[in-house]
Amino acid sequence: MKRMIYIVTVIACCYSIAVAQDEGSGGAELDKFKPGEVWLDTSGRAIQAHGGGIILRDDVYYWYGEDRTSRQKTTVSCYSSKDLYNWKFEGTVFKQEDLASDIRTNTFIERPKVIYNAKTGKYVLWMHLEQGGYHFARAGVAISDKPMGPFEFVSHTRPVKYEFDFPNPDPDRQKELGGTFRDMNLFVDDDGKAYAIYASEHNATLYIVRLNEEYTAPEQPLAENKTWARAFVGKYREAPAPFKYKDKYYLISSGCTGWTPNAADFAVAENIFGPWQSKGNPCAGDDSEQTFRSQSTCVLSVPGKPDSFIYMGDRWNPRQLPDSRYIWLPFKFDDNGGIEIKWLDEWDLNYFSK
């Protein structure tokens, strides 16, 4: 996500969403996707869902993502739907006031993650938990019995400490508290095993972290290359979308450029610690390296469709961030391993049928 350090172009905002949010007379039923317009939900409010990702249950979609509506206190939403273009509000799942008395007045949520546990029939939620400055960098962590929430908090942390060559002195404290923890994402692979995957080393470096059976925390013992691993060491990407097919780990994430979009990266790797070999820019055509002006935060894989994908990004507008727009885009595999993501005005499902 795009912060701190970083000198940003301000695209101007040229839409309120206020009329929108203030309608809540249901909306029509739609059956398309059109990337970059404003979504509305069921009741007819612009769905607020940025940052976010999807889980699959019971043939019902749950879209968690940011309620940015309150610049000052970020919450976690969620969606319903059973069909991907229209989706119900179910409600705020995890708010500000749900975190640790100790880091709950200064701290604001970002880029939240749910994934369902087998195993132990919890509904687990990451997120990044940030403070003024952005030098808190850590894990939030928080479960529900129900994937409507609400969620209830476990913990804040640092997932992993490693000895690199530290800045001195270093305002995130990474040698005494662990490496940063920002933008981030959860994976859960075919055999169970859990990941979440996270910019750390001040953006520097990806993280690749093995979660415990719980997936409230890392596995134990921490070992390198064999619960975790660094990636991508010194190429400052963050937005990571992982995903998998024919047996094979994929990633498409973002660079650091403040907020201003920036081109893509599409990478693949026989094991989920590396190593990975960057492919370059999925995207092509008009504004394809700005990732059509948008940044990445999830891939969904298509039921019924195993060579068939949904990226889905956000473009940011840090002027009225409420009214950031959703580029939700398709792509397939070709018989080389390839994909290419190209600009649709407007697009369904059928897609994946052609």
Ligand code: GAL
Contents of the next structure:
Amino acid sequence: MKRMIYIVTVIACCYSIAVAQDEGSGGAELDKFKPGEVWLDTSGRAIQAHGGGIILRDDVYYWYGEDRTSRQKTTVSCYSSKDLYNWKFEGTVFKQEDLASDIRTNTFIERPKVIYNAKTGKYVLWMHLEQGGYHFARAGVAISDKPMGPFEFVSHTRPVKYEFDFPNPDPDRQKELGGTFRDMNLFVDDDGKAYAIYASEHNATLYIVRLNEEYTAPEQPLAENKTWARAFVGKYREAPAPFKYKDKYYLISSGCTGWTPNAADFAVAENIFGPWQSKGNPCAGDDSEQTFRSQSTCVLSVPGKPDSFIYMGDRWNPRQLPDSRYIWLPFKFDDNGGIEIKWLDEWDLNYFSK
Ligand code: GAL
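Coords for the form predicted in complex with beta-D-galactopyranose (GAL), given the form predicted on its own:
Shown next: the complete complex, the earlier chain at its head.
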């Protein structure tokens, strides 16, 4: 009898622990951003959307990024949210197996970004495709009818072939294949034209390339300073995060030190193709020389608040990449067109009402 009671008690205990975990896994509703802390999705799992970007469609935000759970086999995850604090995992929208068969086995995905094409009604995914050694350095493009995918692979390319002072030897094979395509972002302008902005020439120079009507390839024929341009030539800027405010183009970028953080740069241009003028490091306070130990991935415009933006960065943890954290910080333009990004342990969207 004693033994029976013991067994029943153990079963009851296990059951209540399981129920508690289940209930706990729903996660409490969030109403604050806590930069650098583990960020759980609505099912209680740590969000995997590194090097990501966000779009807003029909009052729903979609956050796409790298799921780093498997180091050399990153996938593209998608989360949705109505309030930017609480994110529901919508699934893996693109994975290695969805790539063209010639590159399927050994290619991984970095810095995926999705934009919506109002003309075609398609969601277009661009990503940096890479292989061991980081010499593959190509753009991958995929499309979907729905924000939650699945995305269908279109092509992999080096978008621009340009005669610059090629390094010799050049393991990136740029003379033959075109300039490298690594850290990248996308930008849709008010007139519906879209641009890919990416680190090229082995990261020495950023390329800004206008896309075709479908957003699936560069606009043809390519014409330097008309349909595409080199910017920050020889400056080794990467992790580009473009945005627009009062008819001017802005770009936050990082230096080029791999997973190690460095100082951000904030630049402005009247024309997206340049010339770009650097205004220095937009961060202030402790850790500002390391961008608060983060690297830019995108800047989000706060709807209904034209002067308000959110800096989104990754605090990479190279030893434990899936445990890399998200650094989201608010900023506003001052009357002189300047910005200052400061550290906050926690904050909410009321910041922008002040
Ligand atoms: C960084 C880049 C990351 C990743 C990393 C690999 O410079 O921003 O996206 O590629 O290098 O070392």
